[in-house]
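Taking the form predicted alone, here's one chain by itself in structure tokens.
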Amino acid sequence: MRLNQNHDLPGTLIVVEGIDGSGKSTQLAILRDWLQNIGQDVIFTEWNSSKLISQTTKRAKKKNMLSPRTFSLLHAVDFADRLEQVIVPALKAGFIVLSDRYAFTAFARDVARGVQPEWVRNTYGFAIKPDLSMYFSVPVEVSLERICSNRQPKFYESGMDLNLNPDPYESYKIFQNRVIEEYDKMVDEYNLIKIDATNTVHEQQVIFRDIVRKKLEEKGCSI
């Protein structure tokens, strides 16, 4: 499994993970702006965005016709396409690749849906190991409050496909707590760097940026 081995490509792969409402996307966007402003070459990619498969996944979601394993396979195809078409070429060219979610999202969500951990990990066995994997940790109650300030929880986001609870808000808490449990297990397994996402945006970014700066300097990049 390539996730257990450091890659030898000149670029740097930085990954952010966390449950919905953790603020990870905001932190990555701020980091991207900073890196671009100091003259770094940056490529951004996000979960479920492959032109090859993302529309198929979205249509299937709307019809609520995805079993946990089918869900997992569709996302794996999406990930494989982005890895080969975006991530690896950018790393070969020496770019900094910023990924909003990575294979760890599947390891957390799919297992929370009842898929065997070994099966999911083997499915993503082709994934390369990130240089940095950040996990923005937040209690489920905080995440739900943040989400509800803008919209209602979504069907799959709430785990409504699992019949956990007829109330979408209660189902969200149950499902996302399962996801949190899986992320917490991966902190040691995959050396995820845990950041308290209940801190202010500025406090988190200071920590995040300092970690990224040190990693880039390790790889010979002057910041």
Contents of the next structure:
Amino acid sequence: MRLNQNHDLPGTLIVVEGIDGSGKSTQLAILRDWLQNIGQDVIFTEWNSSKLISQTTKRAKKKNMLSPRTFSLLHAVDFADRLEQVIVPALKAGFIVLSDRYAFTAFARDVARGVQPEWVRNTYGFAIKPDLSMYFSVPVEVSLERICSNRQPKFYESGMDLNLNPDPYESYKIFQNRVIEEYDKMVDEYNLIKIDATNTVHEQQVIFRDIVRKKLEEKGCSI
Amino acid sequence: MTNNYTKKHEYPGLLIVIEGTDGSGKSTQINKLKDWLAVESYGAMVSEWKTSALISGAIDQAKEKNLLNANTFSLLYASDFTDRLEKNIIPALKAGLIVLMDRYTYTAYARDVVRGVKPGWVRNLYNFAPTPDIVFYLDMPVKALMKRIIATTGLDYYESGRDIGLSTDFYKSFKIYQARILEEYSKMAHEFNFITIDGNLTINTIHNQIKERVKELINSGAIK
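Moving from the form predicted alone to the form predicted in complex with its partner chain:
Full assembly next; the chain just shown is listed first.
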């Protein structure tokens, strides 16, 4: 599977992973600004954002129409479309591609929903192996506090489709703890670099930047 | 990887599949079979390829714009299949109905592989699908197919495999594409124990052949 082999494209693929409210998007945004400021060619892509399917998926989520497997497949469609339309062409053209969530999000969430780990890994087998995969690790309580300061957790993000607990907050904790468990398993399997996301934004960014700088140097790109 | 293809499903109903390329006469045969089953007092339900409430509209839109790559194409159809499987097909099988499938996973195995995805990948993608009780394959030579399609629906972009750049000549592209699809089907005939029927026979002759096989199946106590 392509996901397990180093790519030989001129660009660099950097992905951030973590549960909702881990601060990964903030970290990626700061990194992006920095890379652009120092004159790097950067492309950004995020989970469930393809023109092809993201609206269909959002509608289906609102109507609670999705089973664990169709949930998984629709996100795979979105990913496949962005991979071929955005990520691969940009890597071929030598861009630094910043991806907010990647196949590992599916491996964590879908397995937490009861989908077989081998099946979802096969489904995403065509994905390009990232040069760097950062995992922003945060306890579920912190995540809940950050995302639900002004709203209830949503149906699927709290795993309400699994009937874990009638209370969305309780359900969120149970479900996202399962997601965290899956992420932790992937640290070794896919060399995710774990960053303690309870540290300050600045502290995390300093570590993140340092790792990115080293990776780019390693790839022969001095910055 | 777990694979369901080695064992039959355990639902009380019957899962009957008709496969074949476009224009091979599948839908005609499904309808005749359904009518006959109704006469014989069996409850039957038909499920066709790309008809899910969830996603069939999005597939049509995407196809109109001709912007699908092989993996995306494959995954879209798998989403459609899964939605129908979970919401219609399995509930019907559980209720003891006879489910008549106009195309099944084999259609994906043929089309997606011709588009360049790996045979193992797409088989794993569908490995949760129940194994049918019987699969009829309507085998038609390319030449006869071409005539049927041109006389009815005309050549369509994807049916002609234009998306894989076989030829800019529609006719030529269609011919190459359908020949490759037929090649995949004939490989599968053995792999999945298809009952191959000559699609050039008359509608009634084919119907009678299918009917006999289904009768045997029902008489063997396959409906629980």
